[in-house]
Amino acid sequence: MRNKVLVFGSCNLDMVFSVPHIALPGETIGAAGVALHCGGKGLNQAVALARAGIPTAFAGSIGADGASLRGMLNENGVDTAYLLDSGVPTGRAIIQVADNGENSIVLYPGANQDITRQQIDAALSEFSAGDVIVLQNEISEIIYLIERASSLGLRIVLNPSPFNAVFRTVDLSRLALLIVNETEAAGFTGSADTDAFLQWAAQNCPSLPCVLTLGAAGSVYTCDGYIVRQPAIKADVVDTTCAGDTFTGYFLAARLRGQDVPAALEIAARAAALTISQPGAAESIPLAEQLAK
């Protein structure tokens, strides 16, 4: 039987104002239009795992005013099962997303950090060793999770997004695979240089595939002294929200199906550049079959 996946992780309303450019310091801009989108690192890649291909369950909290988000991964064929109605209001993200394509996030956690260790318990309790956990960090008891989760036995796919320095503290050989983008990188190693984070990674985690997405310049892939670089596909840039998480969905997804590690990159980034292509959050996340055009 086919090992089971659970992304632990975040699900916000995401309100979405479209501007002209990202609001300065003291500067007020209109707004040429507002929308209300299903969104969070955890169900954004939740959306991508399933649209991808691969049965995927989903854990965390939402309030009384969450039922839209526990839909969206419902449509997508998501297990709900673990997803708790929190007396917490829901997490909000208030997204401005420029002409260019380009995004700012105020982010109110709500009921994501409202996460308690007995609920990661329970969760936990209905999968085992060799299963896979997808887990970001918009979410309370993160460190418990890694911990427990590791306990297990569950193979753990770490996207410490966004990054604060309890990571540096994380054992890295608990993990089974890391993703980061450069600031995410830079955490670890305190530079934005794609050769820096190459060599934190052979010198600190020399065995642990980690990939680093680069948006426009692309992704690299390290492990072992295997390196595999993948240039990003041409987009006609609409929004760049859910770009990384839709990345981090279809990588893991190929992989999981036995590709190997370029064709994973390679799919990954095509994916990616479908989601920047269009408006919105896990809306945005495309379906397998448009890959396959």
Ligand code: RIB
Given for the second form:
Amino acid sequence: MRNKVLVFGSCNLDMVFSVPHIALPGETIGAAGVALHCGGKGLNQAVALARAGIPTAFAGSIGADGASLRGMLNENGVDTAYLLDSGVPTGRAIIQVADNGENSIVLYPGANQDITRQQIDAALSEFSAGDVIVLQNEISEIIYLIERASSLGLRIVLNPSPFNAVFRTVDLSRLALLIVNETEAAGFTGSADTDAFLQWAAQNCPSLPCVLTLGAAGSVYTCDGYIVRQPAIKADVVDTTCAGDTFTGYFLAARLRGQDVPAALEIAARAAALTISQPGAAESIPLAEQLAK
Ligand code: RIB
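Structure of the form predicted together with alpha-D-ribofuranose (previous: the form predicted alone):
Now the full complex is given, and it begins with the chain already shown.
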């Protein structure tokens, strides 16, 4: 039987403002446009996995205002049996997207922080050793979730985003894959330097597959002394939101299909390039057929 894949994570309604530049402290600027998109790192990664062709289930919480997010997951074939309706309003993100595609995000967690140990236990009881669970850091009880998933023998993919200090206490031997960007890498190592991350990984978790994404500088993979670098694929940048989520979903999908690391990094880079050439979060994630060479 094929192992199941569960994303346990956040759903957000993203309100996206198109601005000339990210507003500075004390500055008021005008937006050329505003749009509402489906987002949340959990939802985005679940959609990326599904669009990459991996049957995926999603667990999380939304409020009464979150029907469009459930709809987005369902339309993409994601199983929402573990997505609960909470009494708390759905998570919201206020996103500024600048003319150069850079973004800045403010999160109101809402229902994402209403996830309880009971909900976690109920969802995980449907999964067993060898199944894959994909986690970020926009929901409550993340450390409990890691511990429960580990005790059940699930293969844990952790994207500790946004980073906070609690991840420094996580037993890395519980993980099957760690995916970080430069900010999250610096959270572990204290430095934004790529070599510092490679050294940290070699010292702290030598046999854990780790991917560091570097934006326009591409990505690097390390495990057991094997290092692979992947340049970024050129794109006309419209909106960088969701690039990391798309990369995570496509990289993991390729590895689950048995593709080797260089091929998985390349497909993830191509998917991320397509994402940043489109506006929005989940809506901007490409379909697998768009990646065919
Ligand atoms: O990674 C992008 C996502 O971060 C956005 O969709 C927003 O909701 C925040 O969670």
